[in-house]
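First comes one chain, alone, set out as structure tokens in the form predicted alone.
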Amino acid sequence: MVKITDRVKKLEFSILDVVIAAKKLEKEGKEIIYLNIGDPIQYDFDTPQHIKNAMIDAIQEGFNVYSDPRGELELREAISEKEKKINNIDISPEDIIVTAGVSEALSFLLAAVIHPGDEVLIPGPAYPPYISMTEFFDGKPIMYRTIEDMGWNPDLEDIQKKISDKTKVLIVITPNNPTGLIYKEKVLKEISDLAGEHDILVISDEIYDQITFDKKHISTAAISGDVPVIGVNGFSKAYLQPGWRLGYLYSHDPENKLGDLLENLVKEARIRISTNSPAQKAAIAALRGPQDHIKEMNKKLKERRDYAIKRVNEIEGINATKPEGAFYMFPRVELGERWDNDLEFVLDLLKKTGVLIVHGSGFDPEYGSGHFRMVFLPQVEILEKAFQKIEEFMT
């Protein structure tokens, strides 16, 4: 009766796809150590109490109505304040649209700017939805090389080489998921200049902007000059609200080169009516309330990062570069003749040890191949247990 579209059939999300095998083993009684998904709440982190209270108060006080499709004005004002204070970006509330997480922001953007056959430059490896959503909207993902031996820094020559007359969007993810790289100011400026020279829209994903360890995050829009940048960000990570599904996009376009893009994005926001209204009240409390939890979270994560990077590099056949932000590592594994590919390695590890990680080719079949992504969110004791299992498995 129903013919399913190719765009849906092709959809993949490696981070959750591997969970299917893990849940099956768990039902059979096997203990699983989940190191696959960047959800701090699944470990020993919790949403700050003042944010929870604000959500409860909003519900109790009757703020359960549809809200402004663009997002509540007070929240957009708070976002504007935060971006100025944290990232040195001057944007007004009118430049901001509140979305159901970064995923909806990305969906809005690609739906608005990608025509069939248009190309999107994406760092390889990258967070998988950038690849799958580009294809979903009939675009073509073009992966630009990032150099593992240089901490996964972008290969600017490769970006330039891959720009064509079909290139419409260039994606930046900093701090990076899955590698943990924080893009240097010089690199961001060169990327912005390239985009400006070729009239390419820059989309900068900065949801990990406040989760950094060794150096400060620099926002793309803060150094792009007159080159327009659409920034995407949210509350899942630094504010520990992953299940609340709240994010935002903003337009930094000082010379109005993007024309009526923002107003057309608002049309998409109207079609879905609004995002979660009580959660928006809580997000205001998150931005304007105490920020102590961020410092404490980063302290815990740095300790776990330092342990994890030391421990993983002690295992023969695996090595990794040190992440500078976010909470992921992207180690390389020597597959040898034992495994045909990294997915086979991940599933074999899961079956024999119960440790669940994500295959690197799910983040890019070329530049992610032969790697895996794992989180270092759990307590050191859990990480120690996982690494012991991985080491025994490798030897």
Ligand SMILES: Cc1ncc(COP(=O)(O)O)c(C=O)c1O
Contents of the next structure:
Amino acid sequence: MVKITDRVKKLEFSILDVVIAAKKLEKEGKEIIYLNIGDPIQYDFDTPQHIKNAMIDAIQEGFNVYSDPRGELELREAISEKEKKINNIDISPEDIIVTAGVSEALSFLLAAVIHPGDEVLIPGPAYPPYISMTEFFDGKPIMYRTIEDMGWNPDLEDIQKKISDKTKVLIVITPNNPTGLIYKEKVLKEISDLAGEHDILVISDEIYDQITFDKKHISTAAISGDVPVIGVNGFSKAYLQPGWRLGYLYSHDPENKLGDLLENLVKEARIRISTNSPAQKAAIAALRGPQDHIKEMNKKLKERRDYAIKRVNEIEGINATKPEGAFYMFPRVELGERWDNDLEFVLDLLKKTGVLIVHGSGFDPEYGSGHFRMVFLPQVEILEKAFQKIEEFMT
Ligand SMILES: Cc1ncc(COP(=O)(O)O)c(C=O)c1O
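Can I have the other form now, the form predicted in complex with the ligand, not the form predicted alone?
In what comes next, the whole complex appears, and the chain from above leads the way.
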């Protein structure tokens, strides 16, 4: 018998875990409305044609080789230009590593900096892999409070209180998954100053940087001054290439405080050889080609966000804060006597109506429980049908 490690046994991913129950019901003939996963391609969004063509051309032209472990220089140059233009940060191509999505960037980073027992400060609630990956690398996730009544803004006092001599990393996710909050400049400055004071590495996940509705995203590295920030970003959302698995990390470290971190991350990149080479050519086309699809996507999403927020707040017992970016809502639900917890609520809703959402405790048992996350990616007709079902179910 193979003995499986505890590290792997305890792995969870709530967003995909609830799908198992949905697939079972679908097999039995029930119609399911999937509102659980942040993949625009599963709805009415598609990878722009010029990006698809670049991928096909790369294959036809024979760029099917292993490529530079750090990512092709031309792509790193294009990323550097994009980060300057969109996020107002100066990053040299030498300070960028192309990865198989933000997901791989995170595993490189945590593998490099977390020693057993080290603590990682993560916003509560957060995209779940931050919690599971920290545990995977023998670290301890410490969730910092974000305040629902203040639009899910981080509680600075709580962060301060939770900093210990074991805190090695502080995570920022802006725009946020699951709450849709765009962190304000003042908050980002306070967070990075605090991190600087305590010698904590800031990792800023900005994968939704270009998916915003009412106000602009501000990059942590743009305002952190001499405090080092590692930014992570990718092509799964704004460039509609989720399945091609491409992202990047960059180091913003004007005073070289991070020592040889980058060289060590490059070593991790080398042992997995390279990312998908044709997808890198497509990513160059994505960054340097027409950007119209982003505007169109945001227009569609804003309409859907406005509809969804109005509709969800009309339902008795459910209350949601308006998301400013990304494509998620994180409403609170009154569980009352009817459900013991949010997972029970989600599974009951699924069984009775076929609407699949994700339980809030999967994003953090403390600050996420009593909530659920849903995407507002589908067309209004589909959202309408889902809300009709949720409303009937609630009453
Ligand atoms: C905040 C956040 N970070 C990272 C990811 C994963 O990104 P990638 O597809 O680049 O691995 C997601 C996906 O939903 C996300 O919401």
